[in-house]
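What follows is a single chain, given as structure tokens, in the form predicted on its own.
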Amino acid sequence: MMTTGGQPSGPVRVRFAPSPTGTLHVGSARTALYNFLFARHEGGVLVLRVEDTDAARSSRDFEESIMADLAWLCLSWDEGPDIGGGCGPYRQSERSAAGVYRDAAMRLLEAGKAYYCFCPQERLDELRQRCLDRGEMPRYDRACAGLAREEAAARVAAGEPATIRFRIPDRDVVVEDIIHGKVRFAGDVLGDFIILRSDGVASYNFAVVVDDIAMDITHVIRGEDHLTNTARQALLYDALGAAPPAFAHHSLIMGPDGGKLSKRHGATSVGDFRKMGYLAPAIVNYLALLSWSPGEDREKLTLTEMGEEFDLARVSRSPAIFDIQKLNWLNGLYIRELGPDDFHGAIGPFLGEVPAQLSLTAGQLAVAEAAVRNAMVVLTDAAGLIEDFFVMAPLGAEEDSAEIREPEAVAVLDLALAAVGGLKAADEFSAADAETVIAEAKEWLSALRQQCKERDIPPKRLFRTLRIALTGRTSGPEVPYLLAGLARETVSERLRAAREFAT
């Protein structure tokens, strides 16, 4: 029996190794995040390695997209294809071209720990089906394992296609996983697997082991779907004479139905959520909490705070259910914490032509932004909310809005019309003056409230009347923001229209 996965000594070095065959999935982003947090907590190094041996599906565009999403999430790396480092190259295609994997495979071949396999794909497919028909795990039957080395070498020299298979030792493997504890694998079910294909391309299991050894990786943090791969990789570390890293396999992200998170559940990529108006800190915060907890029921943490608190021992192995409502709640918190300038910059790309179509001044837009922020869940909400802020609904469209005809409401409209000259015009203030103008609107409203009090008109009647008069609705933005953002001209016009409607 072989046990692997102890705690390595020396400086911590972890890696995030995406395949550039698509965009960055939120599950992969969480793996990157856990590696980042562990490296920062331990004062270690995070390596970005691009696993692009699948030439038919890999593209540099996807690679750049993944790196852009990681950068947007503020998950920086210390070594990688874009910044270099002492263990390059950091693309597997470049390592393959340099003969790194072939040289390692040849060493195992010469040591008798691997052998050439000449079985055509048709035979392998039939063998796999026979195993499945018997209810067994598919595994190679070692048909080529007994070939004399000289015969195999001669056939390869003659140009016959051949793969190189790793010879599985006759022993069980126990992986000491930081999250799952001891996980045992029977050696006879793993099967002699391919480490180098006939076209010279290394298999996933072989390439990552060769790379992790060369890059001095001390901890491998990845999804639990790689646990079986870890058993094979543990044997390769031993065969190559290297100590294995420590392993930590976190749970996968599941959809609400318990199935692995996929497109049928909606958005799944970081880019999707970015386009939908989610903030990077909210996504990072949410992904961290899917399986990890800092304790004390804390749910909102900065990336720095997470790095200070992160501990693999606190990562749960229970399935992580993706809860969009929880993400929405967190995103709303982060939106409300943005300063005015940051908020303006964040929603700018999502506003489209709304400010121009409504002919808004910079001051009006700033007031509207302040008014709608608390109602926003994602940045894409901004355009609709700001449009609703300025666009009047027909008076009487809502059944409750008919109350504007009641005597107390009419009295409120008369008082407001008499005082409307005290509000600022739209062209009299800039974005920098927005907070002052809102404060002045509150003072104007306070004076109107006092007049209503003297006439025994309750505050609720005052606010509902003004909201209906200014928006045509019984609910919406706070009245002081409406007074400031709509500005004197529009407020006066709508108050007069409401007064006419009431008669």
The other form holds:
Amino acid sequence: MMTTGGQPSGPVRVRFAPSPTGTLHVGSARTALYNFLFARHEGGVLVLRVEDTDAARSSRDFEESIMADLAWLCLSWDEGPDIGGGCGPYRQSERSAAGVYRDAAMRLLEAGKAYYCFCPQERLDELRQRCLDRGEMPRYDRACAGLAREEAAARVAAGEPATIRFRIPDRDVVVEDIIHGKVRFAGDVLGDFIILRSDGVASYNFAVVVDDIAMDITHVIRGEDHLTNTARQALLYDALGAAPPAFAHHSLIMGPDGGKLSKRHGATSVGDFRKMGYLAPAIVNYLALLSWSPGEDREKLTLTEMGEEFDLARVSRSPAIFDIQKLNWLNGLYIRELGPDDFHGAIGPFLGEVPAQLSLTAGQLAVAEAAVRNAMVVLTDAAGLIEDFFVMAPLGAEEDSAEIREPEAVAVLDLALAAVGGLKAADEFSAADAETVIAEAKEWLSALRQQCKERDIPPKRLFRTLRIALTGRTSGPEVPYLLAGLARETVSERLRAAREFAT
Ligand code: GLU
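The form predicted in complex with glutamic acid (GLU) is what I need now, so please give it after the form predicted on its own.
Okay, now the whole complex, with that chain kicking things off.
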């Protein structure tokens, strides 16, 4: 039996190793995040390694989009294909071209720990089917394991296609996992797997181990779908004479129905969430908390805070259920935390033509932005909310809005109309003045409130009447924001229209 799991010595080095065969999935982003947080916590190094050995499915476009998404999430790496480092190259295609995997396979071959296999694909397919028919895990029957080395070498030299298979030692493997504890695998079910295909391309398990050794990786943190691979990889470390790293396999993200999070549940890639108006700090905060918590019920943490607190031993083993409501809640918190300039910059791309279509001045837009912020969950909400801020619903369309026909409401409209000249006009203020103009509108409103008080009109009546007159709706943005944002001309027009409607 062999057991992995000694505490690696030396500086912590972890890696995130995406295959550039698609865009960055939130599940992979979570793996990257855990590696990033662990590296930060330990003062270690995060390596970005691109696993592009599957030439047909890999592309540079996907590689670039994955790197752009990681950068957007602020998950920076210390070594990688773009910035280099002491253990390059950082793309497996380049390592393969440099002969890194072939050399390692040859070493195992010479030591008798691997052998050439000449079995044609049809035979392997039949074998596989036979195993499945018997209800067994498909496993190579070692037909070529006993070939004399010279004979095999001669066949290869004569040009016969051959794969190289790893000779699985006959013993159980126990993986000591930081999150799962001891996980035992029976050696005989693993089968002599291929490490180098006949076209010279290394298999995933082999390339990963050769690279993790060459890159001095001390901790492998990845999804638990790789646990069975880890058993094979542990044997390869041993065969290559290297100490295995520590392993931590985190749970996978599940949809609300308990199935693995996939397209049928909706958005799955980081890019999808970005386009839907989620903020990067909200996403990383949410992903970290899916199966980890710093304790004391703390739920809102920055990347730096998470890096300080992160502890693999506190990562839960239970499946992580993706809860969009919680992500929405966090996103709203982060939106409200943005300063006015950052907020303006963040929603800009989501507003499209709305400000131009409504002919808004920069000052009006700034007031509306301040008004709608609290009602937003995602950045894409901004356009609709800003439209509703400026475009009124027809008076009377909402049943309750008919209350502006009542005598008290009519009195409010008359008082407001008499005072409307005291408001700023739209072209009289800039974005920088927005706060001041809102404060002035508040003062204007308190003066009106005083006049109402003298006439025994309750404040609630004042606010409701103005909101209905200015928006056609009984709920919505706070009245001082409406007064400031709609500005003198529109406020006055709408008050007059409401007064007419009331008669
Ligand atoms: N390229 C592998 C993947 O994307 C990496 C697995 C590992 O971390 O070893 O699943």
